[in-house]
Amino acid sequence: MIERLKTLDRRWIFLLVFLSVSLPILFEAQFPETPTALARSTFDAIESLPSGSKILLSYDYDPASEGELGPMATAFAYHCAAKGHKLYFMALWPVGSQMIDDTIANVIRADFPQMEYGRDYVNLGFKSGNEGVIKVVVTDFRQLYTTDAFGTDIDDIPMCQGVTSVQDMDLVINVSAGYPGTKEWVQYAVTAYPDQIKLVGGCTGVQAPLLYPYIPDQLPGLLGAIKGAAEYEKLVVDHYHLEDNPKYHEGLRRMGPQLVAHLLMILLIIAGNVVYFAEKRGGGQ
């Protein structure tokens, strides 16, 4: 057995490797989530809130990183637009006002047609300047926003009015990838205004370790990857009751694959090493 594992053809590796990303894939598999702390105090962040507060959606990511953002950023606008929150989208990068398109068309419009654009939710698009941006909207919101994404006067949007600062808002909700993202609204909004701005967020896996310092005090909440985004589509849909809405359960059926190639992963560290030991064991270079 030793012997047939040290001469395995390396392509047989490639081959299980393939299998097990893509049979999950086919078949839709998933897999039974509990959902850890950081979910539930990011589901709770916006559960707890009353209907009709106002919630600032920040989406600063772009295609590349939708496989991991995209069931979040869908999970939180169903979760606000449930429970009957005023909902305010924004970019800090380009393609984010695309992920803010593609959000409004496929939850508010689908879900929740009785929703009024400008009297529930408004897109006010994308700005440049990144972590500038921020820097202004904290204090003076109108500054940067004298229109929405279509042009129209900020002061002709129902929900706008009296909207001056982002301290206005009873939470903002930050979806990053990276440079503008969560770390700078924690810089230049949470900690300049620790008792007026509360944030919770979603970011990809990489960027997960840099934030992870700033929870509780600063970020409640954060989804890391596409596991947070599959714990937090577990509370959603539970509590919401969408067992038989698929377009709520992308984290949960994108965990699969992920979940048996890392298992895969595990058992070829293991069998390398029996290999290794067992070899060393007899005397083997």
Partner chain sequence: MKRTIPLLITGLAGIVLVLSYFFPFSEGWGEEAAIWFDVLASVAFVLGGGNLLKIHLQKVSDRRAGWGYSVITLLAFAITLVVGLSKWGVHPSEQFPAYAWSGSYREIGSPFWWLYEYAFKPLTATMFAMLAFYVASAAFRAFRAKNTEAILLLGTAFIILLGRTAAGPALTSWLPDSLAGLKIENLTVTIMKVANTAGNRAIMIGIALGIASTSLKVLLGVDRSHLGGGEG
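Note that the structure is a prediction, hence the values are computed from the model and not measured. Positions refer to the first chain, counted from 1. Compared with the form predicted together with the partner chain:
- Rigid-body motion between the two forms puts a hinge in the chain; from the set 96, 255, 73, 87, that hinge position is held by 255.
Form predicted on its own already given; the form predicted together with the partner chain follows:
Shown next is a single chain and nothing more.
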């Protein structure tokens, strides 16, 4: 057995990973989620605002991290729309615009057809400049955003009238896959204007530990990867009675493969160490 493990072809490991991910998807395995304090505070940050509040949603991710961030982006948009907030979408990543398009098509147009473009939601699109964009829009929106993503003059968009900077927003929601993302929003927006700008976010698993130092003062709510998304989804689903809408169970559904894959990872680490100690005992390395 040990000998076989020692010379195990890595393609067997690849096959196990494939099965651990695909089987829970095929059998639609779902497990219960209990929202943590961070997911609750993210939910409360949106829920506690009065209807009609201005929410800036910066979608700073791309298709590579859609698996982790797509469900929370969908849930954020649903929650804000269901609460009756005004949604201002923007992106610091070039393909963030397409992520916004997907959300608008799947959530707003599909489930909130009564919402009107320019009155209830607007797509401001992508701007290059990374944190430079944040630095400008926190004091003067119009210096960079003279039009929306489709070339319409920002002054002709009713919901943009009276909005001079990010400080006019009641909440900023950032979905982040890296640089620029939540860290830059904390450093250049919240830190500069702590009383005016409130930020909650969702990020990939590798980013979450780096953002914990900003909790709770600079970042009152954070959803870490698909687990955070599933917890937040659970709160949204329960509160808005979306039990029958599979679109808002994506995070919960993706936790199935994550559970099995994590268990496999633990088993692989244990198996690797069994081989290591057997080699050591046998006079190996």
